Every structure is written in C-alpha cells, then in structure tokens.
Amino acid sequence: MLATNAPAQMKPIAFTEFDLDNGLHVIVHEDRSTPIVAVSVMYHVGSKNEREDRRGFAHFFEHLLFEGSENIARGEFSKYVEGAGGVLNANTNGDRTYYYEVLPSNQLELGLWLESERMMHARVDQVGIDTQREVVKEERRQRYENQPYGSILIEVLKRAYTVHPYKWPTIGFMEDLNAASEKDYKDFYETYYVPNNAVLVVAGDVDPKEARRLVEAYFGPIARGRDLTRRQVEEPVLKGEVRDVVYDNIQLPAVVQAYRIPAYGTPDFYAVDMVNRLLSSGNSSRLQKALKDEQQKALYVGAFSFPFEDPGLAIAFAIANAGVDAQALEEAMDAEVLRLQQDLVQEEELAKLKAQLETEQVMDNARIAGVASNLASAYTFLGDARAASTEIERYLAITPKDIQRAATTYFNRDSRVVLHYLPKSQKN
C-alpha cells in the first residue's frame, strides 16, 4: 500500500534560484503551511580539501564559525538564534560543511545576517582557536577515544585508503591542530568559506521577490573568493584483503567490514546503497533476522554506505553476543553476502524497501530543514537542486539483477578490509 500510495505525497520541491555577481548559488523555497523559515549555507569543503598536516581543519571550523564575527561579539552568534525562539547547528563530512538556523518567518532577516557576517568577516583569531581546539578535544575524547568501538571509523579509512584525503577521519588529530598557526586557519576561511564556494538556501514562510532582496543586500557586497581547482586524487585498487585485529576497552567482539564503492550520485551507487539497506534496514533486514533473531550471534548489527563525491565506502559492523567469537559471527556476514550474490531479491523485498525509502523522502521533506539540506545537497553534489525530487526515482528503477550485480562486483571478499575487535584481555 505505501508503495502506491507514497510517490502521490512526493511533489517536486518547487524553487527559484539565481546567482549573485560573486558567484553565490541561492535558492528560494516557498511554503507558508507553517510560519517558521530555514536559512543554510553549505560550503563546498570538507575533510578531503585538508593539508595532510592539517587534518581536522574543516571540522574545527565548523566550531570556530560560530565565535562571532566583526560586528557579532564573541559567543552571541547562537544567542541571537535562541532569542529569536530559533535553533542552529552545523555539520561537516569529508565533502561538505553545512550551517542552519531555523527561525520563526518574521526573523528572516536575522538568518540572512547572520549567515552573510559569518562568510564575510568571521572572527578567525588565536583567542577563538584556543577556545574551540578545547572543546574539538572534548568532542574526540567522548565521540572516539572513551567510547566503546568508537575507534572504528577511524580504524578503517587508514587501512580503505592509501593515498585519498578520506583516509583520515573528520575529526581531525589534535597534533595537525595544534601545531597550525593563526595564519594556517586564516588561509584555509580565506580560501573556502567564499561566495563562490557555497550554496545558500531559504526555504519556508517566504516571499520570493524579498527573500531574494534580502539576499542581494546582505550576500551582495561580499567579496569573492579565488576560484578553486579541485583536487583529485585516484585511490588505487585494494589488492587483496586488509585484516587486522584492533584491541580496545570493550566486553563483547566486534567484526568490521570495509568495502569500496562506487562514489555518490553514479548509478551504481544506488544498487550499492540497496545491499546496505537490504541487510540492515529494519527489524525484518536480512543480517537482523538472521544473525540476531535465528542464529542469535549478535547483539547489533548494521551495514552503512558512505556517500562521498569520490568513491566511497560501505562499512557492514556487528557485535557478537556472550560466548560467540568474531570468526563466527564474520562468517555468519558474509553469508548474508553470499545470499545476494548467488539469488535473485525476491520482487516482494525489493518493494517493501522501495516503500520505506518513498515514505522516508516524504518524511524528510515534510520538515523545513530537511529541505533546505535536501536543496543544497543536491545543487552541490548532484549538480542540480531538482535532483532533490527526482533521486528517489534511481532507487525505485534499481532491480533485482542490479542488487545481485552490485553485491558480487562491490562486495569482495578480496578486496576488503576485516577487523576483529577484541577485548584488551584478550591480547598477549
């Protein structure tokens, strides 16, 4: 039922757009259902425009943007949010940093401010960078350093990647951090946090013609940046599988599985991303129902894609229950894998995962916010903000015969990486 009824909710995103002479993308959604807007800026620069000797540098920014700015003293910029009865946040991945405020309608005005003083004169100074490299340590010791498993991530980019900036994590290491002077952090906000390096999105209570008014006289005097050549960097062919075994502060064994795939936004990506979701997305996937519901070897299980700009990663992780050891439990994931290689999806499977990615999408793009990201993701990666309404349709077009091509040629047992997580009492 879902899967007729749900594309019938799904109305392409309507929009306007235009370019400002610096060469800012905007783009304007209209919806006055509810009387809230959503302002966001996504800047085309993440964890792979890094200096191998200053990983961490996108991440830290998006803590150190928030410190204000010429006219923002130092820690109001969230306060103006708050006062208004909004909220904000940012995000950062190894492609993308993507600020947000959402705020009641008549606030406007106070998004696009606040947006516009962050991209032309952000408080870039030691004061600020010795205020946020203590709160990014914070955030890496709680997120990846004292958290059971938590060096995962971490653990598999060094081994997936060899020459690819996305061999290092977000996060950064806080050596490359430290040792930046005030001029590193200076160059790298001089470089990528332009104009011409963004997408702005308003989306919600708004009226077009102003909306794009408000836009020209906050964004338009900025200055642009230098264009930038993008860098590309050919990660070789995984010869063979990388295995390891990683000890930590953990009770029960873990297994982690690494595999290279095709990059975000080319069609096999979409029957990469299928597999994933076939073996993890909800209670009846396949590594749930047969590794924790019949044989009762784990006590979690997921399978992930990571879609990056360049070819990316599908990372499969379980953790054994009491008395199962990792070999058996690796054994039991790869015979999900093996099941999609050799036998067709049965056409009732496949369906019941269409319908649950239709009714996400609908869900998504009820909420001001997930348009907004929606909007900017796809002008960014995508190379059309349309894209936003159409992509579902690649995963609605993906057939059986593409899930089982797409697990033989990317699921490889020889072009791998497994890790083994032990506990540390478990090592000699």
Second form
Amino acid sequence: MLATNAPAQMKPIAFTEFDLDNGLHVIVHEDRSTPIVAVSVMYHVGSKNEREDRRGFAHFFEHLLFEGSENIARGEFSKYVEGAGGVLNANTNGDRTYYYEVLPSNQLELGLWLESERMMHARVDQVGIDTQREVVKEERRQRYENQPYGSILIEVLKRAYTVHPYKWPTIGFMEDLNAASEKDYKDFYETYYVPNNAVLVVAGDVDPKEARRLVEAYFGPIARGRDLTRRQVEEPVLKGEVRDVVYDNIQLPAVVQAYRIPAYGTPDFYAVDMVNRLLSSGNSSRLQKALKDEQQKALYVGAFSFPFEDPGLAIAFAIANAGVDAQALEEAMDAEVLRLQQDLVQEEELAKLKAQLETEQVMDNARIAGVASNLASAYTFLGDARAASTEIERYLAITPKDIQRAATTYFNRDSRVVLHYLPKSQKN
Amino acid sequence: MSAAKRPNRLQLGVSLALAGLFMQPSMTFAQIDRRKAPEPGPAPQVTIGDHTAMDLPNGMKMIVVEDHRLPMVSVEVRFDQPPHVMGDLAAVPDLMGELLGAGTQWHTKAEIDESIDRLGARLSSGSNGVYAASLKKHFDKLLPIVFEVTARSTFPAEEFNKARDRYLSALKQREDDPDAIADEVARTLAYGKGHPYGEVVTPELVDKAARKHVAAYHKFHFRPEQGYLVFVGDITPAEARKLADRSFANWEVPEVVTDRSETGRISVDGLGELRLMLKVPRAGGVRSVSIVDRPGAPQSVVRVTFPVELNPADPRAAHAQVMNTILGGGVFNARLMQNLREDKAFTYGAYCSLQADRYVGRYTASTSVRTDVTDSAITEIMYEMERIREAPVTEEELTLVKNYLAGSFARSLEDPRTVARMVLRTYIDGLPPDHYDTYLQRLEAVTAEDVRRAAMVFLNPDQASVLVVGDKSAIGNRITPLSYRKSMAQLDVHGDPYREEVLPAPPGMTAEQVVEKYLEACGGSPTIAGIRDLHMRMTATMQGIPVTVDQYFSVPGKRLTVMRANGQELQREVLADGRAQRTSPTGTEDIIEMELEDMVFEAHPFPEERYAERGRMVLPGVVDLDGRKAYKVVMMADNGNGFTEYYDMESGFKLRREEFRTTAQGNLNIVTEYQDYRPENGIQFPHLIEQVAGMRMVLTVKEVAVNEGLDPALFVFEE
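Next up, the form predicted together with the partner chain in place of the form predicted alone?
All chains and molecules follow, beginning with the one already shown.
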C-alpha cells in the first residue's frame, strides 16, 4: 500500500551554490520578504577533533575567534555587528563549529568582511586568551555544575563511549583549558580554520550575483589549507549494561538511559528517530501518556536522538514525581520500549508523527537564520544542501516494520548506559 | 597572472607580521580594502505589516495579521483584567491554566491530546490564555479544539488531583534550581508578597487550592468581554471570521462578580473576596542584601532589583530602553557585560532589564558568578548603575545602541507574530494606535542627556534589593558591607525569613548520649582507646591544583598535618608536648593561647572522648539536614571557642560541624561535613570531608593506617 508521502507543503528551499578555488563551498539563498540577511560559516571541526589532553579546546577556540583579526581590534567584532543593527553568535558541538550574523540586508558586505577576516587571519592576544579561559569556566559552572541534573550529559558520555572523543563533553574540563599553549592555537587554526574545511551560507534579501561577487572578493584571496585527514575512531560495541548512581543536589530522583545508535544520515538513524518520536513527541506519545498521565510516575519525560556524525546516542530522561523511586520509573520506561519491540505500530500512530514532522519542517525554516543553519548542516553532514528540504522524505518512508526492527536492534537492555540520579540525602 | 594569496594564519600577540607578501590585484577579485569595515548600502525600508481588528458580538476583540509567506496559522486567545491579590488562592490560576487541556464537556484529555497530535499541531495553555498553531491545511480543525479547551473545560476531579500532585513535584524541583529560586525570591523583594506580582506559590498554597476554585477562577478570568482572539499567518480576515463565528463569537459567560466596592474589593462566586492592588509598590527603605543558602554552590546567582514606575505609553519609555540597553540590555557591548565578563571574567553573562508595565514596572540586574567573587561582582554592578547616572553616556555607545535597537526592531518583523504582539499590546496597554509606527522616530531622537535623565529617574541603586542565591558559608561576611542596613538577611527558597526548624529530641536524650552513640557507631570506646597512632592521607583540589594532605596522630598529644602540592610543601602544622607551630613558605610561627588550647584537645583522632573537659554541651533538638534527621549538639567551650555539631539520628555518625574561630589570620566561620563512613581496622572513618573556611575544599580519604608505628622524628619543631 502506498503511503501518502506527498512531501510537506513547504516548498523546497531554493539556492545556488559554487566552490571557490581554495575549496570554500558557498551557498546563496534569496528571500526578499524581509530586508535582512544571515551570513554564516560552518567549520567542520568539533570536540571530536580534540586531543585527549585538550578537551574543550574547540569550544574555547570558538570564544577566541571573537577576539579580533589583523584588521579588527579586540572588542570590535561585536561592535561592528551590533552597531549595524545585527546580532551575532556561535555554537560548537562534537562535530562542527558554527558562526553566524543576522544583519539588515544593506550590511551584507560587513558580514562577509567579518567572516572572511576570521577565516583569513584571526588574532588573539594573551589578555583575550586569559579572559576567555575564565569565561568558559564560568559557562561550565553555570550550565552544568550549578544546575540540578546539570551533569547528566557529562556522566552519560563518559560511560557510553570508551575510546571515541565523544566520551568527553564539548565544554571540556578546566584542567585541560589551563594547559593549552600558543602552539596549540596556531596548529588548530591552521589545520581546521581553512576554506576547504568550511561552508559559507548567505541567506536573505540579497541579489545572488552581487553576493557572489562580494564573496569572491572577500574569501577568494584566502589560501587553501592542507588537506584534512579525518581519523576514524571505531568505538567498540557497548558490552553489557553500564549502570551507576549519581548523587546530586536534588529532591526528585531521575533516570537516564542511553543507547548507541547509527550515525546521522544513515537509513537506520531515521528509524531510530521515529522510535524516539513515538515515545515522546506530543502529549499523546507513549511515554507522555503512560508515565505522566496514566501512571503518574514522571513529572517530566523525554526521549531524543543525538545526531552525531559518527554513531551517536538515543537518550531517554525522566524526572520522577514526588514519592516515586527511580526503579519504578525505569521499569515504566522499559515497558514502553518493550511494547514497541513486541507490537507493530499502527499506521494511524505513524500518521501522527508524519503530521508533526511536516509542521516542524515549516517551523524550522520560518526564519532566515534557521534556513542558513539547515543548509549548512545538510551540506556538511549529508553532503548536499538540497537535503535540508528533502530529508523529511527519509522520515516519511519509515514503515511500522522499520520501527519495530530499530526498537529491537538498538534499544537493547544488554547494551546501554543507565544512570539513577538520586538525592544526596539517600547516600549511605 | 595569478595573485599571491595571503596565507591564513592566526596572529598571536600584538606584533604585526609584515611578511613582504602583498596582494596582486587580479581580474578575478574585486577591489576591496579589508583594512577597514565596508560601508553599508542604502538603508532598507522598514514596514510594519497591516492588521485587521473587529469586535465580535460577545465583546471579544478579534485581530488578524495576514502573512502568506509560510503555510502556517497561529491563534492566541488572551484574557486581560487588572491583577488581583489571590492570597490563599495563589496556586489557583496556574492550576487552571494547566487543566485547560485536561477534559471538556465532550472530550477527555487523552482524546484532546490525540486530536492535536493528529493535526501535527501545537497547543499550550496558561493562566492568561491559550496558544495554538498548525499548518494552514489543518487549521479549520484546530480552531474548534482551541475554543473547546478555552471555553468548555470542565476540570475533572481526577485530572485536578493529578495536576496538583505534579505541581507539588514541580515545586520540589524548583527548590533545587538556583535560577528559579533567584527569580522567585527577587520578585517578592521587588514587589512585596502582598502585591499580585510578588505572590509566591508554596506547597501549602497548592494544598489550599480546590477544584471548585479552579472552575470559579476560569469563569472569573476567561470572559469574552476581556478577551482577545488573535490570528496570525496564512489566513484572511474573512476566513478567520468565518471560523470564529462558528465558535468564539457567540460564547458567553454569566456574571460571577457579585459585589464591587470602592476600595477595590470584589466578591466572586466560588472564590470569595478578592482585592485589586491599588497601591503601587515603591522601593522601601535603604539598600538591602539577602541570601538564600545553597551549600557547596560553585556560583552565586545574583539579582539586583526594585520596582519602577514606568508606563509603556510614557514618552520617556524609549529613553529608558536606550539607557537600559547601554547598561546591560542584551548587546554584547553593554557595560555590565563588558565589565563583569570581558574585563573581569567573573561570569559567562551579566544583564539588566527595565520592564515597563501599566501597573508597576521593574528593574532587575542578573548574573551568575564564581562564588569567591560574589562581593566584587555586586560592587561592579552598583558601580555601573551609579556611573550611568553620574555622567552622560558616550556618543559611541549611544549610536551603537540606537542602531542595534533599530536593527532589532526591523529584524523582529521577520516573524508575523511580532506584529500581532504589537497590536495586542496597543490594545491591552492602551497605547496610541501609532505607537509602534512611530517607534523608530522616537528612538532616533534619544540624546545622551535623555539617557542620563532616565538613569536618574528610573535607576535606584541606593534602595535596591540585592539577592544572592549561593554558598553562605563560603561567602561569609563579605557581602554584608554592601547592605545599607548593616546586616544581611537570610531567606528560604520562598523568600520568607530563614528559620532553622528544631524539633524536640526524644525525651531523656542528652548531648552526652549523642556523642556516646557516635563513638559506639565508630567502633566503641575500648577500640578507640586502643589507637596508639594513625596516619590518614587525603587528596583534594584547591583552586584547580591537586593537593595531598597527610595527617598523623601519635597518642597522646602529638599531631602533624602536612599539605603538599606538586611535591612541594604548602603548609605544616605540628603539635607535641603542649607546643604547636605552623610553617608555610613565608615562615614559621608559634601557635599560642586559645588556638593552641583547642589543638591540644584535638590531638586525638576522636577528640569527642574529651568533650566533657572542654565545657558544657547542650542538645537543642533535632533538625533536618539535607533530608536526614540529625541531633544538634552545641558545645559551649570554657575558653569561648565553641562549636555546633550534627549527628545522624539513625546511624549516629557525625554529619557536620560549624565553628567560629578566632585565629591569628582573623575570624573564620568553618563548616565541615563528613560523609561516606567506612571501616578501617574495625574503626569507622568518614572518607569524604568537605570543609569551607572562606573557600571550599573537598578532601577524599585515600589511606588510613592504624597502629602501624610512626617515626617520632615526624613531630619535630623548626627552631
């Protein structure tokens, strides 16, 4: 039976693309509806490219790349953008570092100048290094250490991976941040911050011809970097269940379960993601309905895929309602996964997910900054920017049998990490 | 001809490398001069989209903002009336909002959830209304659900009980979240707990809320005559009206207010008497400092706040916005961010907000900083607040912020819901119809003098409430001087004065018995008396550096403590034959008087055996210590250096010790916590010790050697 896979109502994102001689890939998307433009660069480097004694370096480096360039003094980078009426930011994860500005469209050249300065000859002095090192430490404290359940990702990653760099969090560790040297910065920059390791996206109220002319003028003169050899780290299969208890400053226990899943972009990745959506996307989903409404075991529950370039994780997380213990919560979570393994999903339920995916696709691309980001990611990880529009088809093609198979293959009790987060008062 | 390409390189240091390489102009590359920022093109036009407004027959105001760029439609139903003091019913509005989707006259919660998900739609509800969105093709099916949820909810008893239990759990979770605590307590400090904006929901108040209150509040607040129905997106006014006519247009709610008095009191069916808040809160008294204790917190969450009289329609509102943005309003170049983050690296981010409000506005400065710079960070916040009042801002700052705000306004118009929000605010706040159309002009006109005047009028550093949610022991007395009241108030997580609750101990129980029980639990007096010598090795991290601490006891009367880092000795303390000495890289000094007396008492791994000799012990009662019941024992020492200890009621183990010590280095508040008791040679020792003495140190016990013999040469003095 043919599933009605009429692709989403969203029109495919139109764009032109070209390569510069130095290897920089450029994508230009024209959208005249609002007089703004997003200029962004995605460098294909993340925390998985770090040395084991320099954990957190890629993200620290992201901070440093706001410190200026040969032509831009310290503190001026953000002044240029904000003074032009724009916003700027960046983010880093295990696989890539992403910088973007959103500016009024008459400031396109400013955005290109800033990003090309960054790529061509960024500049950092000791004051900047010392300051940003302390700022990153405060970021770590604020987001991970001073939050209830804040350490979950760190605790999961270090048990879910044994050799792969994903085993440490992108934020890194304070002692490694202290150890970085001048040579480290130079090497990192010259290796990874090169046009042949990057994609530039210009999206918004632009004339594609004019955009191309400016891109060539600003980025053309940047020298190509060395060819990158990406070392493949084979992470062995997780043998057995890794269980542990973490005591935290909390009153409500929580359960975290992590399963290893295929890399982003593989057919099974989408099947696994559908399993997670079935489990927790929408109030009528399996976990929400069973654990929150019917059994009242969970105050909060969610199941997500972490899409990594190398095989990633599916993580389920639940916070218990007062009076419910971690064991009971875990059993309830496992029961829902078991149901998916045993009983084929009905088409009706699948249709719900597909409706949600259609809405999500439109919402993710509602703003020009979102479009730019999606184009950059699709190019970098799926090899083709068109996938930003067509990826939904991979979801819509998933069948009930695919879901059952994915649930059985990957959500395996004998190969997972399970953590119970318990109140410190329960220690001893 | 080929161009010589500049190699890209990371420049470190101030020196510029003039490499003799230069760019050959090439036909491929346009002529640009990258040594300076490029000039912008002509500024684009900023147009605010149109909207249609109409009144429905039942008094609801309907607004449509048409935008066909995306095949999406959203709808917001919003209710507005002056805020009332809810008192004992403070939990009711939130519960009502939560229960809106939980069952109607025609459908159960499960059926509603299913319907929403089938449409791929989103629906959320709160105490002031409902919001929903979907793709255009599903919207005609979505709106009836929105109406049903808004107007036909029945708040089934079973769902009410579940929602109430979830609320209680959620409150527990918020008690662990320093940002949530800070936001809530800061609210009570700014407005006072008697004002609708300052009311706080506690577990007791959740218990006071009943299902009938929820139903009554719904009829009181969700009424067409105070309702707005806002459509945004891929929909025409005619289409929207057609959908509204089938549902919202004829919805009516019978009157529930039975009595209104001049003094703002009303009687409401099912809710009793409610009060309008007629008095506007003003910053009371002089600057205060309050703390909510979170032992062990690596950061302090800081709020500086006070109420502000600033109506959104006030002609000075744009001046105030520019002033707040220069000070700390979200631009990276704001003064708070540049000072606390880029200059001092105290924090990942520091901000302030100045909220205009019809009834009463508010200023709040927020940041999370490393615990040991809490006092410095607050000082800098005050400094910046004072500086912007004392001197006009620079032209550079003014221009940057005005450009930023203008650009931000333009960028926000990418989302059609921005226009809807503006229209709604125009109606709700009673703004002139062209308020947003003329915003950019008002912004352009703001001068440095306007900004300074706004700072003088709206900033109030001398009457601010300063709140810290952080480690009280580690911060010590350092933030008290920032208060103009000469003292710091300690508050609990709900903003009430902190009171340690002490319950009576079981009758007949004495402090001596508690200590005896502890010694029993550790192995018993005979075993303890059999200790001749002991060596304990501990590791810790001090300011990022790993240290080792070795402690040696030789019974009687000899003790040595050595702290090392990187193989070098940091500090040594030795006690023998009634004499004691402390050695550090700066030199050696004798320990004398009270400090020496105490050291002599503590010359045994179990000094509790000699407590009776030190002074009088009392047992005030039993307290809750992180969820465990503990005996509180107070030692009133003859020499004045007393301390308080807490012993676990169940296991007997010592959990905590607090002492205020006068030393040669000054006064110190020392708090020590003992965890992870494990036996060594038949004697129980804590293997995790957390001590705060100005800064926090966590010691892990690695080795314990009992009666293995110690070299007497360990206990020698420097002469």
